[in-house]
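What follows is one chain in structure tokens, specifically the form predicted on its own.
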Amino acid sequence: MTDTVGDLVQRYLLDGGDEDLKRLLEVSESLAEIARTALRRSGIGPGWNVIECGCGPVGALTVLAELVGEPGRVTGVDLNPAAIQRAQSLASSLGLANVRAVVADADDLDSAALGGPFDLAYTRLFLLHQRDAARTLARIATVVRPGGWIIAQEPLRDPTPRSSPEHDSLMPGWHMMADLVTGFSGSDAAADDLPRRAAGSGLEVVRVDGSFAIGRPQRMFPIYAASLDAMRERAIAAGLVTAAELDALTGPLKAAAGGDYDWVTSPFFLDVTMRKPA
């Protein structure tokens, strides 16, 4: 590839027509650094075999392409058709011919099918929709190759994201954000014991390390107000919150994006390293 995977995104956040994509990238790009810092301990490079479960419609996949090179190969992997389906319209768009996504559900892989063994798998954002997280763990690390790797970042629901100076609906806007997921899911993954879980899944757990990722305000705000507003339909249908509530944090989150802001975070990642024994 002439330009580099990054040139490619910020070329096709300027120039590409579908709207909702461009959204999903800024989300990824705002990410992005910390899961190159998260991969990287594992020694990725060149040439390496990587699945990510859970990619969703952009996911980490783009920095899996940078990170293995027109050598390597990127599987992502969701169990919803549509997100697929964008999925790799997108790795066509930015011309990433290494990269490829597939329908398949995390609880139950197929190896062999999937281009497997892979010397990585990578989830972000994926366990806390599990019902249970140790079970998906042990799933994953089938399609691994002994001493293979898998690297997790899950968000913690506290501490909270930061802003500077403070704004007011950031930290309830998160924790609306972290409770409706759990709502959705019934999820047991909370990320704050994911370490106790990936060793009882019978993974050595190599490093537990953790960060905020920091952005401009007007590319991070907009990004949690979109986020609440993707969940308005299902959770005001399951009861779990009303319209009053989400726009009276919508709403100053949307406008905080032209206030007088210095830098906005992202969620607390926890990033758990993981090998699977040889």
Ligand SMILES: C[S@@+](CC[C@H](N)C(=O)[O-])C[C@H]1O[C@@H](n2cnc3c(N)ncnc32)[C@H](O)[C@@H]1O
Second form
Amino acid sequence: MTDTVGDLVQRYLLDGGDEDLKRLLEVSESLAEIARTALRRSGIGPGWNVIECGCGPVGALTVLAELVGEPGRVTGVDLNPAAIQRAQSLASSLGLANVRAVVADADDLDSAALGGPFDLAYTRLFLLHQRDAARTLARIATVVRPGGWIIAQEPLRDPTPRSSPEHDSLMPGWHMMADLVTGFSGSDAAADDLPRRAAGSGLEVVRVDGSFAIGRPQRMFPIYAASLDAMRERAIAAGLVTAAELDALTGPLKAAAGGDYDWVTSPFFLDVTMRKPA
Ligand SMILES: C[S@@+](CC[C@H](N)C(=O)[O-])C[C@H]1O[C@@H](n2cnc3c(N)ncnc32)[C@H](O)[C@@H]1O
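What I would like now is the form predicted in complex with the ligand, since the data block earlier showed the form predicted on its own; can you produce it?
Once more the chain from above appears, this time first in line as the rest of the complex follows.
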């Protein structure tokens, strides 16, 4: 039987509720600059037709809209209807008439219905949630024109995010997040393997870079705590973690937002620039 969108959303560890969507808006703001840098490696410019897979409530849609300008077109797809509603209303309130958000499964994209083929597809914090990242990449490639680009920014498990001074819960909190995502999604591909898997699925890996952002402690610590909170219900129900284990990490991370810290990093991303063979 084919999975419905509802089944697929259920299979996704983060709960996709209101708090989770707010967290993703914060994530997008903190990562906008490194998304811009990664996207520019493709030569993206005015008039390009681009898609973001797993865009959440905004993802990099605003950055993409800025880079392709008014003559370009931006399509965001996500499984979660609440996220897509947010993305569409955010784009409308910013007056971005060329941004369209659509509920769709990245594993089952219909190029013509979405306005493809696209010059570029972008994903971030997305492939790690897929059971078979290479297969998902291959599916995404079906909506990209021959010679078109795929840019993926996926977080490494190690090195872990850092702060100054160091916070005792950041490293174990990050490792728990990474392990829960892997355990829940049944994902077989750490970001480390992504270039190899992309090449295996017929894509040309043009370059591999790394990036991270630095954020204010008041913003970043709550993002990490909220990420664990968003996994809470499903991870406990799946027997992957106990409430006490989660609380022992989220409590100190929340408290750190008001503490004496100078900076906190984002996760460390592997930026993979790929092309679909012409
Ligand atoms: C961690 S969030 C990242 C959101 C956004 N890319 C960002 O960086 O802010 C992952 C998103 O991928 C979506 N997602 C997961 N699997 C998907 C699939 N197979 N097709 C479409 N969206 C999917 C989830 O609903 C969620 O909104």
